[in-house]
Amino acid sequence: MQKVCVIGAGPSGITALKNLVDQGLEAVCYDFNSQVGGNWVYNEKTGHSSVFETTHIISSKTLSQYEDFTFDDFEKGMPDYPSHDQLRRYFQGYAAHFNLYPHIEFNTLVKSCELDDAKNWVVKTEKDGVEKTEIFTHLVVCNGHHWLPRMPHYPGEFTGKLMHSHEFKKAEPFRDQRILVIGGGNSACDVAVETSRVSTKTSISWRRGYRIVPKFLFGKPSDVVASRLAWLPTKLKFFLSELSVKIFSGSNEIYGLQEPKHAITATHPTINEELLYKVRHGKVFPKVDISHFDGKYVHFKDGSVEEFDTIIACTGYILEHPFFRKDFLNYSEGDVPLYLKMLHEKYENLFFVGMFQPLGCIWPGSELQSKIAARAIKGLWKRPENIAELCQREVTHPHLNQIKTPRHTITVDFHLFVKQLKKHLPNNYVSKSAI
């Protein structure tokens, strides 16, 4: 009999969970947080949760909702870009609505996963200080990849405080402080505005140029503007996208920013509504890329030299699987070549939902992986004979051409990924029934 674990119950794990319900399949969802919702669940305490006390969503409502349940099956009214907590009662709303919560353990922290000699896997957890360990035929893996701290190497010592994004909660404990944000991210632009509401001054390094774009254009939520570019090739629609955005806002020269060298697509784009109106108003201040510290000051490769307080870097997360073990699988460097950016070409019981980096919001695509995930698994579909084939195309075929960095191993165009992902669906894959 086929039995399924599911390793958290975030957005991507509570849409793979319901849709192996959905199938008639036994799923058991373990998290070690003790409610649904993932990184979405703010806490003042560092620890899971990347979010901060006004984190807004940077996609909008339109284009971050999974298609059994929209916004609007919640609650009527939701803003365009949701608050974490209105996202936290979405995310626990689903739960509910589809009876999802008998399946879940919570406060439960998987500690290992492996395979016997049978290919099933011996998963291994722990709660309040008990080990159990279950036999599963199937792994779905939805662990996310935004909660282990990427952390920037310089020369020298800083001897204020350094700290990365992730611990970063509210701004009101560096108030009266001087205060340089590593980064050119959405997470760097949002630290760098909300502190810069109570520093003494805030600073923001970036390596290279970033666009930044507006959260709105023409009146209208900035992605779903772009997704009516969706139809044309992907060079035209992203040229469009970008002229709209330096149209709206100018260059970055003319608010002391690094100019962008790489074409729009060989970064995520940072949305951000409020970082170039601080520039202009003197709130927050541009520098170059750092070349070294000494004490308390940061040598930046202008020449310029300046003391801070505390640092942040806003320098990304890294992909990692704790449970598995590092010579059976280990995306944290180099190329993750798995199809569908969820299977891989030798274990056919094994699935990621989730790890993808779209240009868009994550769990609308999680949802369509969930449901081939399920397909597969029950029988509805198979996979493909040259999967080994298709999984290295995954890599020597990009959906964009990015920066060779970490953090870019894993992006994909939303509109089409989806529109890739549907292909495997049929047409009535849609299910909004409770179960």
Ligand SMILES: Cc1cc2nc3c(=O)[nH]c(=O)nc-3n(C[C@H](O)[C@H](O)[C@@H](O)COP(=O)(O)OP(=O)(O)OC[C@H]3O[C@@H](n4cnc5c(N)ncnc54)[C@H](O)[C@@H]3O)c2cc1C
The other form holds:
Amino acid sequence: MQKVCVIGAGPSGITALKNLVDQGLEAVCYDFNSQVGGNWVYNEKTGHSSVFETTHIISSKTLSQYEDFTFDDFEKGMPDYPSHDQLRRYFQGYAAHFNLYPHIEFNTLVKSCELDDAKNWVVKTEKDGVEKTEIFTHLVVCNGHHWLPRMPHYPGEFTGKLMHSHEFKKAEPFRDQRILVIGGGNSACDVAVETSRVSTKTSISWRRGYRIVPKFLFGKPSDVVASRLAWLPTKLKFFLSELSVKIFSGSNEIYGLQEPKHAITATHPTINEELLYKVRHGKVFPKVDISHFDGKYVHFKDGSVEEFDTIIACTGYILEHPFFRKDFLNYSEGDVPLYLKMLHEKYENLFFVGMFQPLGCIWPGSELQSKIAARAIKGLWKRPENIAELCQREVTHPHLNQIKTPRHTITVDFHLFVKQLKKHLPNNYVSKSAI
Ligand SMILES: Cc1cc2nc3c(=O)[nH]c(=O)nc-3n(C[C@H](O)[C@H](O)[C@@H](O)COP(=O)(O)OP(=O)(O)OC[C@H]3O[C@@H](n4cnc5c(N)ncnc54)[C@H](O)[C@@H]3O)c2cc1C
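Having seen the form predicted on its own, could you give me the form predicted together with the named molecule?
Starting with the chain above, the whole complex follows.
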């Protein structure tokens, strides 16, 4: 008798659960939080969600919906870029529509997962201080990858407040402070824009140039415009994307920001035209990379020195699975050799869902991965015999040639990834009916 354990009831976990139940499989989903929605359940307390009071999605609603349950299926009239709260309601609507709640155990932390001699999963959980051990035939891991801060290290000591964007909840506590934001990604630019509304001064330090993509091009969400080019050869597609961005915003130099030296896809694009607006309004001040700290003074690599009260490091997250022994599996540094970013070459009853970083939205890909995983467990989809080779190929032939940093080990091109996953599914894979 098959019994599946799903870790996490975020956007990936709920679609994993839905598709397992769709196949008539017994499945239990554990989440240590008290609600469905994962990262999109905003809470003023730090610790769980990494979104903040004013976060809106950066991928547009058109490309950020489940096929089985679109935004229109949920509620007509959602904006192009819904807020974190609208997304939370959407995910909870999905769980209610597909009657998933009876399969979810909230406030339950998965503490460890180990394979026994019969190759079953021994899963230890804890709820209200009570530990429980259960046996499952399959494990689907959907614990997310934006929760464990990756902190930067610089010589010297900073004696002001040094924090990570994971702890940033709202701008108000930073009123009348001198703020330095580190990073050029989406969180960094959002945090700089938000703090600049109340701070004495906000500066932003980039160690390299980043491409700032506006949320709208020609009056349409920019990812919708980009998706119209999806059929073009990759090089031409990205050349045209880059050209449109340059025509719309001009070069970074005009804003006093470093010019990117790499192709538009070599890092995760930063979707935020408000940063450019704030720079030109004298609210956010561009700085180069940090050389060292000296008390409250920050020395930059161009020789300039400035005093700050708070530094907010928006330097990304570590890919972590604390319920696995480190010698069993550890993707926190280095390559992630998983076929379809999901299947391990050795462990046939282990699946990762949502552990990829698209140039686009995560959960439409999680939905397709979940359908393949559920069909694999049900015996309707067969693992390829050369899976070891295919796992290695994921590392040697990434969709995009990105700069080598731990942040870029799981990047996929959204459209290529969706196309690749759909090849493994039958034509009638969309299943909108409630379970
Ligand atoms: C500021 C910000 C903006 C973002 N904007 C976008 C965006 O525009 N588009 C986009 O696609 N993505 C965005 N992301 C990425 C976001 O993290 C994903 O969308 C994410 O929510 C995908 O869902 P998930 O289910 O894979 O992970 P999560 O949402 O992180 O959910 C994981 C769930 O697993 C649970 N869990 C973890 N470990 C355990 C355990 N040991 N035991 C029990 N439960 C556990 C957690 O409680 C959580 O509920 C953004 C992230 C941040 C921080």
